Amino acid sequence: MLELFRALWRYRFFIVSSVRNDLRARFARSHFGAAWMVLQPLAQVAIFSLVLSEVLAARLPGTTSKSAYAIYLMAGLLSWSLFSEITSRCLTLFVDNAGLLKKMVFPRICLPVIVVGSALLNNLLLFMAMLLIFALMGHAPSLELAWLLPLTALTVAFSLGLGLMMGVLNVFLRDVGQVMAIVLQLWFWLTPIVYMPSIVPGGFQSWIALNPMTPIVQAYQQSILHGQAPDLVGMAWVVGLAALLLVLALLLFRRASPDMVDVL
């Protein structure tokens, strides 16, 4: 396990590069190039609070707050976007890297890690578009959001444990990245995003009481909306589950990496 962690390091610039081009390939041959990275984000933050708090007048159950659920969602949408990036593109990373990993030697466990430096990117330029708008709508950040620095990185620890582990098995089992890519768009409407967990029926609560992303989800939504403390005892089982996987996911990368290139 050590010397996955050396491997990194010796191809830190390799890594660094990656991401760099990857950003780049997203935006070649357009005029406004990097600034798209800015304006993409900010065009989404400001047109979800212009129809909600604005068009349907959405309000959020115990604030009066016109500008309060626009907030309430953008705060999910922060979290759950860096989850789904990082699971998703790690369901697909080594099927999709087939020709690099068969014509160059370098340590596999770069390419995860080049998506989440990728992915951490873009959710960075979507936190701030976030601050923009909503200082604009009067809503002033506080002190709080320092939490999102470890909720973060749990979130991260999370994606990448669930999506290397995927990605791994999607080499040697083509169906898996089929059947997560379903798996989760109903994790999605699983996790209070768009709505409040209280106007839930009661049959479905346990459902998203042992959704994992749930209180991960609350804790952003309680930093950024409300500037609270998250509910650390709450995600203490969050936390472990979230180190096990990424144990289990580096354990299993380490076994299957050398037969990885003969299967693709």
Contents of the next structure:
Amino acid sequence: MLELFRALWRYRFFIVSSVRNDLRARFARSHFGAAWMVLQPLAQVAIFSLVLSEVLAARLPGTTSKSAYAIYLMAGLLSWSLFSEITSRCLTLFVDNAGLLKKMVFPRICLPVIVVGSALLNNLLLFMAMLLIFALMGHAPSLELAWLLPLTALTVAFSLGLGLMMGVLNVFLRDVGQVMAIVLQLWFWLTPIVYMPSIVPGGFQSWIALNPMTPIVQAYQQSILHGQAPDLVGMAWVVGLAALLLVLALLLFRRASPDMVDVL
Amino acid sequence: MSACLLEVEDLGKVYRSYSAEWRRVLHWMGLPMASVTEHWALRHVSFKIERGEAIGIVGQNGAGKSTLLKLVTGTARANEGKVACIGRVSAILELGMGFGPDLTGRENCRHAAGLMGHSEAEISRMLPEIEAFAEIGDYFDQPVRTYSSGMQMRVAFGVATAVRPDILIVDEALAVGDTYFQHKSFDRIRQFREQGTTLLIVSHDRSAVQQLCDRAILLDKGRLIKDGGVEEVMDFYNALIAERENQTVTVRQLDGGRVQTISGTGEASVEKVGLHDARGEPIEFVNVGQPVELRIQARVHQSVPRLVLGYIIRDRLGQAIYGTNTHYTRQALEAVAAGTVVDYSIRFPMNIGAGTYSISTALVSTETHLENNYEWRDLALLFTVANLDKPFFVGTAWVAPSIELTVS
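Go ahead and give the structure of the form predicted together with the partner chain, now that the form predicted alone is out.
Let's see the whole complex now, leading with the same chain.
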């Protein structure tokens, strides 16, 4: 374990420069550059709030302000975008970097760390843009926003554990990647991001409760919209699950490493 | 420090395939899952490399060369045996790995050097030198997508060799770029070698191996089948290729320890080879520039549609000094009947430098020995050139100068 961190430290420059290049490559030669990173999720928020709150007249129970729904949406999307970016990029991580893995010698663990680094950076920029919009809407965030730090860590741990496991399996069974892409879409709708859990019919309630992303997303919404501390007891099992997934993923990664290069 | 830099012991690498991939996953979990096929890409390979040696790894496609390199560099893990390595290993397996098209040459260099594990301070120190080596001027700060492939190669090679490693592994990447740059990169590799870097080169290019290496390892079907001097191994390798087409190979130890290899399908053979002076007397020692006659007698055992004689004069290291054949001189014989004896008389002035040389002969049907190789005979004749009456010079070519001086 210690040597893992030592290798990461030795390759810190490579990791930082990869994250930077990631960002730069994505927006190279586009006029709005990094603004796209913020514009895209915001467009999504705008579409959802327009369709759901204006057209379908969905209201957040207990609030009267129109902006409450938009804030609810953004809080959920902040969490979900981090989760889905890390998961989906880890899913194809080894397949995409096949050339590098086959030809160069470097600590393999750098690759997921780079993904996490660049996803966190994207998430930070998105968060700052959201704060700006909250200010325009007249929504003052409270100190409970500090909960986002441990929540982000939990989201990263859960998505990294899941993504890495699937990513390793995807090298050998490419169907995993295809299936997971569909699962992620479905998962989004099984998570109370665009709707409130209360409006869901009873039969589906238990499904939503079993979804480990539900407590995480709800905690985001609690701290951003309501300025309240999240339900720590209800979240304990997700923390346990994330830790378990992370350990399993590392074990699987260790076991599969020698075979991986041969198959890629 | 120990003289032995790299030790490969009973190395083996197996590629397993399973009837279903989930069985492989269960195999990691420790369940006994039998694999359907096992393909040993490499097995029972052992060798040692001392500090400062230069070794060529040769073999046909699929012989296990790339697998061996992967195991030595550490990108793949061995199933049997071990690789013990001391010092920094640097591999030029593929140039331009990890280059991003939208980044500038400089940014890519920083990134690629980071990938090699260098720290930021080291990279900043290396950059000016890489820039100078690449010689691409202002392009260094332009996005790589605007580069020609040659320019990209220059930058990539510059980064890959910015720091002198203890072991440098080169995989056929040498024959890239323009001639000037090829020379430059060869020079750098040679310099590394003089400073004590051990070279491990994989190439099909005989001359590249001969120029840089002093030892060669021949792999075939995952086994090490020959380990020795470059010339000997290369000759054996050529013969091996010929053998694949049902040809025979004989290897004979000559006086002085050199090994002669004869291969071919045997429809025709060289009976006599001799070097003679202007009066027709056989000679072994030749003066620089002396007119000589190479006499070769070939006998046709089975009728052949076309007969071409080729010969190559090689230096001590086996590098070609001069070679041609009767196809190029438009003297090929058509429809040669069995029993025919052909005497070739080849006259030329021995305009080559002092040293020992060998002549290889080939009886073939076209300009290459790949189509029909009746007989290929390495070291068919050995002779020595001595400089008896010319001013001292070095090199293998006698390029008589006329030097004029103007002193003012």
